[in-house]
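Take a look at this single chain in structure tokens; it is the form predicted alone.
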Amino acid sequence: MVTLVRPANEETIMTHHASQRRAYLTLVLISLFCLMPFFWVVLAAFDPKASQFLQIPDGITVNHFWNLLANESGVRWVLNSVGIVGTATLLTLILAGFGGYALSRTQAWWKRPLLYAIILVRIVPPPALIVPVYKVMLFLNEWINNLINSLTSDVAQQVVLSRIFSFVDGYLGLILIQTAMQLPLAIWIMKTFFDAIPKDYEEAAALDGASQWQTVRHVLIPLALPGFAAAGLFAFINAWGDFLMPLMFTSSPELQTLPLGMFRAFLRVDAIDYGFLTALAVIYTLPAVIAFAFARKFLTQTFSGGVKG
């Protein structure tokens, strides 16, 4: 009787393929488990009879979105969120660009401790900052209200200016808070990117007669665009999903953002309208998903560097 002996390398290859199949199967099962809530949200948003249970809809309707945008305060929530988060992201990028460049080109002894102090601020849990931040904002709010009252005696103008420039229950306060919360990570990202840009480019531009502003505009900013994109996307996603700060620093319905709108939908006295709630969740999630899709190619470049001397 002749016994066929399978080569050792063939057995190793088959074992490796079996391990790969088990790994892929496990990943598929985990992915399905994680995607199931999102699948239910999308289905319920278009289901005329949406409920708290996963079900195949009998038909498709957009009435939930129409009710949210036309009859409820959905448009106001979206505009508030886009205005506050967009302005905070732009302000974060401007300040992070200046701060990251200064820290990258500075060789002082205090640079490394300052870098770790900056990132330490971001590590502190936001609830621990509520009391000191609120006290500072109250002080600033009293000062700005006195200034507004001294500039105009028209009550209507005072209300409008107070809603825009107040530090508590005002757009300016929310924008500054969101900027302060996102700025530490953005500075760290921009500093890392500026570290990767050789100083030879700046010296060559100076030899060609370029001013400091021309060097920044035509040399540094184009080379650091991936850093600006990554920092901006991280700031936008984090600020877009923030719930605590808008909850603590706003009380007027006119200033509510999308996270607060979703929270209010859960607190209604009557039965929860799951169609309205899931339509709101789809609108709330969509900008973050789109931003993350654009951010993927920048993530590896963002964290490939480190803190240099």
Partner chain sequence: MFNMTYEARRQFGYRIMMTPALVLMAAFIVFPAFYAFSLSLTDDALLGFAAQESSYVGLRNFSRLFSDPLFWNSLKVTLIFVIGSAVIGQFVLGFASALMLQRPVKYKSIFNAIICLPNAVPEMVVGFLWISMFASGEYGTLNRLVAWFGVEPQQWLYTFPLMSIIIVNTWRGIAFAMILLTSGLASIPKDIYEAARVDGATDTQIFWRITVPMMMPTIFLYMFISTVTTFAIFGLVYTLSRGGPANSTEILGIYIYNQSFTAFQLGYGAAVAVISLVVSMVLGIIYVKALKVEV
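Form predicted together with the partner chain structure, per the form predicted alone context:
No partner chains or extra molecules come along with it, only the chain itself.
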């Protein structure tokens, strides 16, 4: 198309072509840099003779993926990760849904300071918390295990309950700490979305005789659905990829999740099964990539909370 402002003389066409070439060159180089590390993991996952090095496979096999299903620890890591991160995401959504709605609607004088405080909470670097959080978790752990022991004297029941409800080396502790870490961003996202829903809608529903619960179910939740999607996706991506909390609070093999299970398998330098680990890495990465593809369009909306998704 010919622009009206600029005459399409030879000189501008030349610089136009040169700058287009520069644009493509830059983008191709950056893309290659971004893609490079993936070649190895994708090829090795299907390579019968997978190794640490990038190589073109002689043949293609899906055995590594079948072996995962047969491998007890591989299956357990996946199930533990799905269970813990899934529960934490769900809990984050429920708590942030209520919290974000309340923060959006409340007229208390401390609303603004509280919102600023939540930004600061979001900024706290998790590694700075490990010592005091470890102490808190030990304390809660002792309390809950005393409670379990006082509720039942059956040792088998105690072991099961302790596995589920322990704060150190138990499911509950990991779920709660992951939830707490995701809450500041999730609350900000939900608050922003509820801010955009006029209060009139709720009042109109109330005037039409809807109960509080009906208003929430049929008016608020449908309207805030994109907010829930954004908050849930970011909570999932962050908790799914987190390495520090599992490192701190899991030790027994039954509780191992993907990041730590893989890390420890990788540390056994003499006996690394690259086929197994690369297939597992692909399985571990896929949910995060899919979630990120959906979350991407929300990313710019989370900046107002001063936080990276």
